[in-house]
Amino acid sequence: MSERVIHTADLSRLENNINTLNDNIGVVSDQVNHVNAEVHEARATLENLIAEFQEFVRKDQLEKNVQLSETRLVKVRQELETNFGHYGDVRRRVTGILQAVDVSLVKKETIANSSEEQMLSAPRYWLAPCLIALSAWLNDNEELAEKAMREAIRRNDEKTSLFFALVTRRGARYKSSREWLDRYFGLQDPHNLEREIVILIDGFTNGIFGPDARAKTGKKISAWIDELSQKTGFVEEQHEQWKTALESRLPKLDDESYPFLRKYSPTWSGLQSSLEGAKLHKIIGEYFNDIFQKEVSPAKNIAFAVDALLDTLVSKFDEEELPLRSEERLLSLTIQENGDKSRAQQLFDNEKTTEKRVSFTQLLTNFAMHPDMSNASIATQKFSIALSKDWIKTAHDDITAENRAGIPLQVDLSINQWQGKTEDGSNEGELTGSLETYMVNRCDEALSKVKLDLKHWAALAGGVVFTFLGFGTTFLFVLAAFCFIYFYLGKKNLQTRKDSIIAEFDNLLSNSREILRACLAEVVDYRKEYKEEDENAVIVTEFLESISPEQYSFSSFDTARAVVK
């Protein structure tokens, strides 16, 4: 008998502190989950905060990139006159030289005279013995102008053939001046071409040559083109070389544009380079419309002509100055690109201009697309374009076609922790719905975690228990009073919080709809506005079919007709 008391007792005890335990367990569960709420709530803000330092000290660096470049261009513009200014006295008197002779206005003496002198403040310069020369030769110094010819040779035996090519065709001595156009053929290798080969393109162009030189000239630009085509690889060698001139011109999207979708949507990287692609088509269409709308303006006579090509010929292609020279771009496309020194370092690369030879295609595509680094006139540009047409089309149909393949059909959102797609927007009531559901199943999960406290729960049992006893001590009564208070106030608390939550939730969801209402109309405007965008490549390509090179070769000082093959 007294063995089944004692065992009937133990198993009610032992109840009662699995019940406590199992109590215990479940607040202290609840509060693990309110913790783990904060702490995500915590992570959330500290990124951001995190992404907006970064975002501060990204827009920092990039300001003193723009001023750091603003002062080296300074010191380079400084050190390039410094070292190269008495340059310039040389490149003057040539061209002086030449206009004093037609007016008759100089005596040869003092022609000779200043020459000289210029020899001596020049002492590596490849134009200073050509001076010496030239002087020579208009005082009928057969001997000083040999001299002098075979030193400019040995200092620079392109430019130098190419200057007294131009020199002569000046003078009308047409076979003098093939001799020495043959000369400066004989040196060129059209894989590795020299930069001035642009006076010569520039001079066909301009109808510069004399009827035999400038057939010649474009026999052996045909020639070039031919044996360029020979080598491997040379048709996907110039899709790309164009793709990547054309693609120098891809404009960016204004940082105003479709800031729902650019706040919202982690497939906006996608659209915005697609739109961005899309963009280019017009972009180029423009540029090449605008190059064949201006009117070339063919020099009163031959003497300018050339006087013009000769200052481009002495002014623009020494090697000394080169480095300097692709300094000062780097530089200046830095300050351009706002600081951003790996875009202006893939533009420098692009380019191309700055190098000290390149292929006659990579010299076609520079005249085309970089005038100013090239220094290229309107009819270089126009000759250019029309004899690379085909390559220019197929890039361009590349770039279309992969622009068309990489466009996003599907749209990510992301708001406020929701997730959704869509194609054009039209799915607006499938999105609304799954927010609404997703918003209300968050508010009823926030809900579930917000109960009681163990202290509530311990108040109202001890009411109970103060209550019982106080009907033998009245004292306990007061007790029991303060433990219910205490239990009421955390229940009404409670539903304060829950409440609390419920407006929360209302407001993040009516947020978070217009959001949604926002993101789907700039969906719409996207589609809309690529669409059209897109249609404007045909106009590229219709533009390039109705040039040929024929059309952009001219013979503004002689009758002969221009054939380029």
Given for the second form:
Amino acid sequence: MSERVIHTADLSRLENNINTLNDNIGVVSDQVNHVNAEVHEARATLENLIAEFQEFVRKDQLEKNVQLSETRLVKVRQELETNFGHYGDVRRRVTGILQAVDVSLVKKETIANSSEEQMLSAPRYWLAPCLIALSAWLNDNEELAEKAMREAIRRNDEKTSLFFALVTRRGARYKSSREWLDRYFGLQDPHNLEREIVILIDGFTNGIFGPDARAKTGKKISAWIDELSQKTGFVEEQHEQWKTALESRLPKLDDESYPFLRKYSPTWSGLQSSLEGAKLHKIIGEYFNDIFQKEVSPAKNIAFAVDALLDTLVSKFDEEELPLRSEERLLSLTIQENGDKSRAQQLFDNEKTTEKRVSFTQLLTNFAMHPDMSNASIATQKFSIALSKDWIKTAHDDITAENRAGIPLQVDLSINQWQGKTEDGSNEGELTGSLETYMVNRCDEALSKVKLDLKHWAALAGGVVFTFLGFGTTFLFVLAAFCFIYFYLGKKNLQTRKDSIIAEFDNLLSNSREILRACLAEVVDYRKEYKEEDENAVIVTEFLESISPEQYSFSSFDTARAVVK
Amino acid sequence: MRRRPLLNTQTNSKVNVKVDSSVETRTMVEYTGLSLDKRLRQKRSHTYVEAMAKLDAGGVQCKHGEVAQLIQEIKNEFPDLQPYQFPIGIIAKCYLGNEYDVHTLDTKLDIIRHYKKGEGVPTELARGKSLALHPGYEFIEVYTDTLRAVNLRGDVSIIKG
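Since the structure above is the form predicted on its own, I would like to see how the form predicted together with the partner chain looks, so please show that one next.
Whole complex next, starting from this chain.
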């Protein structure tokens, strides 16, 4: 019974259905592949779009930062003017009085009266009682002078001592000047110096305080360095400090250089930072050279020179103004760096010129690298560099070695999804071969996916069937003709698609070949440029070895030779 | 009444008079941290630089005696350091022929090896490879945490990490 059932069962329909299902699965699989390729394409486009959008947002943010900083900078300056503007009057009056006395144009009473007014208008300010003391001294009123001086010392001992050291030196009272200087020195700790020590060192390097004081200050400075050097890790700290200072001069490579490597090499960031690091040698070399090439042009006479120092002392070094001055500096740096806040903050942190107290060696670094901010003259810059030359040399050697260790030996290339590597661009033949093979394989893969659809095969089969049947029913020939035409068109379209794929890949290959050639040419240029820039390292070393601090403690207001031990 | 014993009168304690040959007779100050950094920054002696520059003088096959001599040179250069403070290896440019790239002295394994171009150098020494290839340095001392590049004059540059 069961046998009979099996014999009579007709499975051909089932088989046909399974075949159809199989064909349908094939069609779906092709469609999935097609969709997959499209998704890949869409993702690439989207990633480009995201990158462009992020770049747009970044640029917009930077522009806004610049605008905000500019607005804020105006406000900070206004605030400085409002809060500390009246200090300006006192400041101007100090040099005014000194100069008026020089030429004896103003009556002593006038000086006394106007000084007292200043005392009232600038409470808490150390310079106001100094002004009274000065005018009392000019009027031979010893009691008032001493009283005012005590008040000034109470308000700010360091600044007052330095102020009177300068004023007495201006009046050629050498003995008093020395005593005030000694007092000032006695108040200093080389680990934590007051910022206005700049004035003293500037005066000393320019020969303001005379030969005795110069020798004395020179010895004191040597003693400070000796004392500081006793500390474990001091020298290492100096190297780090100088490394930071030198690295703050790192240049930025312009966006137009090496456009192909920038776009097609995943190693680009490493290449870029190495080249920027190598370009640093020339910048530092030129920077130091420029300083030492500059002539020190001393002021016409001691009075002018001291006035300039007094002016700096009274206008740049007041702690009350420090927070606003720091903010002013940070905002200026943000504008200078085109809105890049983190870079501005980093530069600001490196400068350390607006800190309340600094170590002596930090001060030397500031003099040498940020003269505008630390108010150092050319003579002071020369002296600082000469005094720190061993530390600078070691720091520079370390930077150079780090840069040399970091340069990528292999340059990776990624052109239209093809990957390759080159060291110096000499393996062009090998890379071109690899690129061609890759593109041919990709083309073959793409061609293998281009097939006739099931409907075309069905049309062919239909055409054959209708032709046979057409002998019975003539109009079926028409249908057969339609089917054959449909099949023919499908076949023709297939060839067109294949031709277009081949053309597309030919195009891609020739384009990629051009890009590869350009990349390799850039690798050759890059290696050449890097080598040239790297060789400049020796300029810095040789220059630093040629200078000595003794040469650069400068004398302009006396004829005695400087003896710095 | 018992008398108070005099100091150092007990004679039963044995005095060890045996001299351990492995212990150096001079006083060793152990450097650590910043003082070790400072010591390792010191200029290298001319003899040491010369000795290390001749790493490939013995040809591709290096005899054991030559390795021992180089290790001795390191000991002489750093007599005040403990052996574990010595460089773990030295890497330098190889001048044996065009096909050679760099050579290394592995101080732990007492081995000198010459590497051909494209041949992989062990990771811990490979850190110094690009620096070793630079003509500005004679050789690179590789330590666990730093590289110290030594030039012909014996000046030392430090690369951290």
